[in-house]
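This document starts with one chain, in the form predicted alone, laid out as structure tokens.
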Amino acid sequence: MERLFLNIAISPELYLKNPESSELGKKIVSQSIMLIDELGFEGFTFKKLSKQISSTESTVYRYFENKHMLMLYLTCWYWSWVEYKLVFGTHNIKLPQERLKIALDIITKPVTEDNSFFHINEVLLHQIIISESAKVIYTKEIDNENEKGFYTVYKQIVNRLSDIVKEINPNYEYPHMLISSTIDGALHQRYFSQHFPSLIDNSKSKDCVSSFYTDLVFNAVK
């Protein structure tokens, strides 16, 4: 893939100061990914982050109101990056079946670092999305945050794939439920593969999670 240096747009309501505007801000994002992956969201604090970046807690608070907003920022960044890959990967592909297969590969297969963003480790960020992202979604603030547009990109991804499903089979009744279940289910199955491998039908010849959801979607819409 050609290396593209992109500026992924994130809602300014998620931060107090845009972390992309300074090297320190990028370091905060980079090191927070490493720490959340290492410690978990519960164990992660701005105090620990400030020590990691050799700065002060007050400096981190200039960028993010709290760790919940930082986690939302990382979640939105991740899904914006996934949408970029979907647009790039399906561009100029005429057959909807082929576009859907490519799109399903992108949202269900293991993530590899693409080096387009030097301060973001996409592999670790994907691990965080698998293990931690539900902790910022299943909260009392979800409706308010949704109204502010924090989940717009995720919904755009669901709509994008749902449109392909409807293109293949206009009579299929549940395209959005099918796609959202596939995205969330693939994350859950990745978690199970790491911690409850007996629940996974492993295969030496193929990625079982991606293959399962590809079969599930195509069998549903055929």
Given for the second form:
Protein chains: 2
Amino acid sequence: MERLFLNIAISPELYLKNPESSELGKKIVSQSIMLIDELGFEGFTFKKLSKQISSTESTVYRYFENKHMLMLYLTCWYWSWVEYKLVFGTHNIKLPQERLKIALDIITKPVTEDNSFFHINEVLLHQIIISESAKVIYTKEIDNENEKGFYTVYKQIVNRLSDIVKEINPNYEYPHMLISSTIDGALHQRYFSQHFPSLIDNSKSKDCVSSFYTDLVFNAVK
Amino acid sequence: MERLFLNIAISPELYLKNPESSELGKKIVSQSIMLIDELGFEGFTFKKLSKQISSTESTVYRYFENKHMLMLYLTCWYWSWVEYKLVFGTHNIKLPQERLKIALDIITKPVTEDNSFFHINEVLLHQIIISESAKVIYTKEIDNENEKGFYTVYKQIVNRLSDIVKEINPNYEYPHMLISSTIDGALHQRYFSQHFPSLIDNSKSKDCVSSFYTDLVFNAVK
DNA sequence: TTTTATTGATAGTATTACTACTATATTTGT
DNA sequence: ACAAATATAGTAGTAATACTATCAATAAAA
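Next up, the form predicted together with a further copy of the same chain. The previous block was the form predicted alone.
Entire complex below, previous chain first.
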């Protein structure tokens, strides 16, 4: 994918000061991705981050309320980016089957290229979404945060794909559940492939996570 | 299910002192389930727990190394209990299709009865497995803990069910991934049904999580 | 009855997750 | 060019968390 000259728009409620508005802010975002990947979300602190960016804790706190909000910001950025890829990738494709196939590839295939956005390493971001994003969603604050619209992008993606499913088979009973379980399952299976290889049915020729879900979805929708 | 006079055996490496060995230990386990459910794993502390059981922090630390190990203990207990239900439920059933159906019900249906074990409220335990157990698996310690065998019960369950899948269709390519994504997906979809109802394809007559996965699995295995 | 194990009570430490305040440095408006 | 606003660095401080250590009291086992 070529380098893009557009920005991903993120809800201003997620930050105190827009990290896109300054070099330091961009550094906070890019270095936090690297640090969270390295230390895990539990081990990650604003103190360590501020050291990494040669700044102070108080400065980081001027951008994000706390590390949970920062992680939520990264999560929203990720899903907005995925939605952008979905819109771009399925544009002008007539056959819904073909659109679904492309969309499933985007959702289930590993992220290997990192060049579309300047300060965000998308490969690393994908990695922390795999291994850390569950901690964002499984919170006591989930209902408040859902009300504030922090998950609308994610839900939009689910709706977008289930619309394609309904286009292919209007009688299929569970389009939303099929898609959301595919999206989350793909991340989960990637994590398993890294840590529980015995639970992964590998094949030499193809990426098994991707082909498993493609097979599963098309079989269900049929 | 009737009250059982058997114990779930848990790896001794999960605790410092077996909580089954004393009344206080059992109280630690039962009250921690209630507190984790109430406060969430992040809000839960050994200090609050010790207050709840009218004891002290140091006493709780004599049973479990930290709250992560306690949650891991509960998770292992839960999966052992599920495995017991699977063995018991599919015993003496000849047809693999029927065995798979029963197994899927056990895995995907909500837990409503609480009476098999004295000090453990299985309904609440299921609830915290739904909303908190991801925090146990998504850790930097995962590989060490996997090596120590803390996930063998879970993997046994996956293998047990994928064996049935292979019995039905020896040519199906992804038995392990199908089962593990069903097990985890069912928990995930339960959480979604509680917090993102718009992503759930409800039907009046049946439990949609359970029927979605039953439909999905049988369609895939064909 | 002595030993041993179990628990309670208290204290203490390092780290985390913040909040508040001040002093510069930089940018911006006029 | 200068005053005003803004951004950042630096320091300090607090409450809570996640422990560890020690010691006394008590109950159970040898």
